[in-house]
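The chain below stands alone and is given as structure tokens, in the form predicted on its own.
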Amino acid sequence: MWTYLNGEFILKEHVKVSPFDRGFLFGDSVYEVIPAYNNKLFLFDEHLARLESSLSIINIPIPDFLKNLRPLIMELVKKNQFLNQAIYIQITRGVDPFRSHVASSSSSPTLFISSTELEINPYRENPMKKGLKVRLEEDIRWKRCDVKATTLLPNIIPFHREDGLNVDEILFYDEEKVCEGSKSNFFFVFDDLIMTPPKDQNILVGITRNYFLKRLQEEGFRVLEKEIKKDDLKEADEIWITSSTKEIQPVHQIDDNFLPEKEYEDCYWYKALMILEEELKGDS
């Protein structure tokens, strides 16, 4: 398996970062995951876009090396071989003589980069697989979700507790507001009615949450971002997530509330999904 670091492609078990790296040190860093299906990256522009407002919000100077990302990135799957690959892209505030909150006027930003295989949607294969198992969490995460920080300890504080591995994801809410997941976005179905939290709720925009808001609007759906209370949560027809190695993936509970059982050919999360699908066989 082979890594990307600071100008050089090194085999994982050799790829080697300073201690001194503000990244290791503070989490002074920010990150993005990218797929690629069929050796062709999806929604490359978009996933730079937002690589570059995470740097410019926390005032790491944009990298030169950002333009020729695609080229190296492209090396990297082709190095690795996988047909289909998640794309992973760190970019730190650099090395310091010695730790300090404030970071010394020499440091230059490290970029690393690595990939593994992105496995398939299992509903894609199966669609009548049960949904995923969701828990409700306070969200005590920090208000600039806007940003995507390495600093993911909120996040993953949940899965290792002793009862963290009896879910697959954990959706959190703010007061009566349901915010996002740990690691994706959140749609919700009431009747036709596909809605999402507004991007102005501390939540993290994802790539593929915009994308299926567009896509779903171009093909007609009726689509709204709009608060949702946790008490909305009892009368969602269907509740699904969206992530960039996920896709989309229907819920079937949410702590003890079981979601309505439905032929997978009339669930909105499953014609999103080959809507999705249309599309990768378009670019293959």
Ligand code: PMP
Contents of the next structure:
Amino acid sequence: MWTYLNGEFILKEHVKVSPFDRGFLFGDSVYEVIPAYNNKLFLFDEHLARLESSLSIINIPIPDFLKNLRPLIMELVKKNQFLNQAIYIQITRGVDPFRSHVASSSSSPTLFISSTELEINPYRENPMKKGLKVRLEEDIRWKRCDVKATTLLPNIIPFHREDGLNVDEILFYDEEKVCEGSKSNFFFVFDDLIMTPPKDQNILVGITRNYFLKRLQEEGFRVLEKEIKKDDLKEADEIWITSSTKEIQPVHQIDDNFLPEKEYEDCYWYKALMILEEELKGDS
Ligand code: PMP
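Mind pulling up the form predicted together with this ligand next to the form predicted on its own we just looked at?
Now the complete complex, all chains and molecules, led by this one.
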């Protein structure tokens, strides 16, 4: 597997970053994940815009190399050969001569890009596959979850508890309000109304979330960005997650509550998945 670090394509086994990189020392870094289907980047402009937004919120000046990001990624995709890939882009504030909260004026941002084979969404091949198991967790994250920061401790810790968290995803809540997953956004269906929490600083505004919101609205479905309470979850007919690598996947269980069993053809998540599949077919 090839990677790209600061101007050079380097094999995964040989790539090295300095331990004085601020990404390593402080988690002073942001990232982006872009899917490529059939060697084509999906929603690249939207991902680039979010990366620029993350950088500007944490005051890393937009590096010049971002102008060439698309051709750089395309070269990496070609080198790594898989038809479908997930591309990870990490940008840190750079390497400092010594550890200090205040970055050295001489350091410049580190750019690291890697890719892995993108696993095909299992619900495409088998829509009857049992949905995901989710656990509710109190949101202890910071107040700028709209930044796609690499600092992900609260998203990771629950999966490493001694009692072993045997779930596919966590759904964070803040007081009574439902926020998002540890690695995905959530949608909820009540009768024929599809809802997802509104854009704010408590969630990462997912590119996949926005894609489905827009496309479902265009197709005439009733979709709303609206605050959802933890107690409302019991009334939901469907719950789904969305993300760039998972696309859209249904939830079967949240804590001890099971979602109603429905034929997959009647489910909104499946209709949304079909919209995406059609678009990807048209693109290839
Ligand atoms: N929320 C969080 C916390 C995430 O980590 C992710 C992506 N991994 C998402 C939402 C979904 O974002 P996107 O659709 O842009 O992948």
